[in-house]
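Only one chain is given next, in structure tokens, and it is the form predicted on its own.
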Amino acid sequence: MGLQQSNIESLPFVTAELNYLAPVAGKPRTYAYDPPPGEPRTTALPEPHIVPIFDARLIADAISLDREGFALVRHPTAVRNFYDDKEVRSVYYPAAEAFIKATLKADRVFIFDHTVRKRVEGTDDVRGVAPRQPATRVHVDQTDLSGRNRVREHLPEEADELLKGRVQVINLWRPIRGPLRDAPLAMCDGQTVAPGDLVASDLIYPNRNGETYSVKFNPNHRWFYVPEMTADEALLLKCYDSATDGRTRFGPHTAFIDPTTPADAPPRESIELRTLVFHKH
């Protein structure tokens, strides 16, 4: 049973611009490095749409990772400096792994990377340049193909066995400093996403190709955000789920510019962990 439309429409909301995928000939592709001469960095061009984005804080208890594709969780951390890669890996990784395993009742959790972001006005998001900028287009981090490939890439010896069970790619996203008012994250209710809305798109690295979903506009999409998240809060975001029993498998999300953000709000600083979550059955 999903969220009731009448309940949603009574929630506070902001109206903001989200960047969907404009119509494109062929499979969209983006280079994660300087493209070859004459090639554009990306063929995935934005198509902005103004949409209402509802306040999920008031209904957080009714939102489920399996149904809507995201969830708000309380997750205090002992990390003092998220810009210290060594501290993140030695302190944050083990705590997050245990937290996700317990919260999702998983058999195993494997963290394969993390990204720290700090918004700098007028700067594009470029891979390999730290810190990264908020991602300002509607996307899903993995596809049906790349979700499975992540297991083969990171756990090649065990992949065949692990892929017999249920596999998820779950991101743990949090502000580094709160309350977060600048460039918050918007999450789409996965139950409002039609399969045809998701467009597999190549992400081209020097040594391999990844694949993400770009997202076409659909007026049925229902968007949520959590205003003023604190540093003790986090979002679980579903980027892939091998289960095909009606649960949400892919959760579109994007940073957005909240028109109600105060002019003096500190720039958004955030970290996301990307994890493989395994269930034997």
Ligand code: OGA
The other form holds:
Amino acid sequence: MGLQQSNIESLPFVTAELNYLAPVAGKPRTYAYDPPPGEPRTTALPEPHIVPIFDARLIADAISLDREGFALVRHPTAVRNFYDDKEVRSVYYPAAEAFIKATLKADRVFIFDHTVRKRVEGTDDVRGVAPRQPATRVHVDQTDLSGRNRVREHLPEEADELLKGRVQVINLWRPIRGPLRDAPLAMCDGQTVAPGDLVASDLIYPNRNGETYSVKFNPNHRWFYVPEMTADEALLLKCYDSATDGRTRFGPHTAFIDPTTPADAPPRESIELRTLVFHKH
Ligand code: OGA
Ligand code: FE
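The block above covers the form predicted on its own; next, return the form predicted in complex with N-oxalylglycine.
Let's see the whole complex now, leading with the same chain.
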């Protein structure tokens, strides 16, 4: 089924600039740390496009991870300090694991990492220098290859068995403080993404290489955001799905600057968990 185009076009929206991938020779590569001498930090240069980003609140119940590739959920948390890594792991991880398992009717959920972000004006998203910054490129965290590899990387003993079933990589993203008005997240309706829009790109760490998708502009893309998210709300983002039956497998997303954000809005603070979600067949 999916969302009706006419209904979407009558939703409130903001107009904002999103950074797509500019044409590039070869496989785009980005260093997650200071690059070796003579190499650029990234060959994935931004190509900004101004697009409407529709308010998903009025249609949130009609949106699903399987179809659009994201979902808005209510998920109050007992965590007091998301900057306390120990509390995040001991309080947030188990609660989120149970929540995702129940919400997705999964057999098992494994949380493999998390990222806390706090926007600091004029700061680039460079690891180890300042808090992680909002991600200002349209991307998908995993690819067909790296999504699958995550299972071998994190659960090597059980990987063969787990890979016989359905595997998803799902992020649980939430504001640390709400209502969030600064640098919200935009999600692309996965049904509007053509396979050729996704460009596998190397992400190079000191000790390993990851692969993510950069995304080429396509005027068919339909973008959504959830205005003024509260600290009781969260987004589920689909970053990989082994299912190849027509469900959305990869959900592009990016932070964006909302031109309607009041000048005195507090800077965005958010946390995202990255999780492996398993279904036996
Ligand atoms: C994510 C992500 C970007 C941001 O959660 O996968 O890309 O700015 N977040 O929060
Ligand atoms: Fe992401």
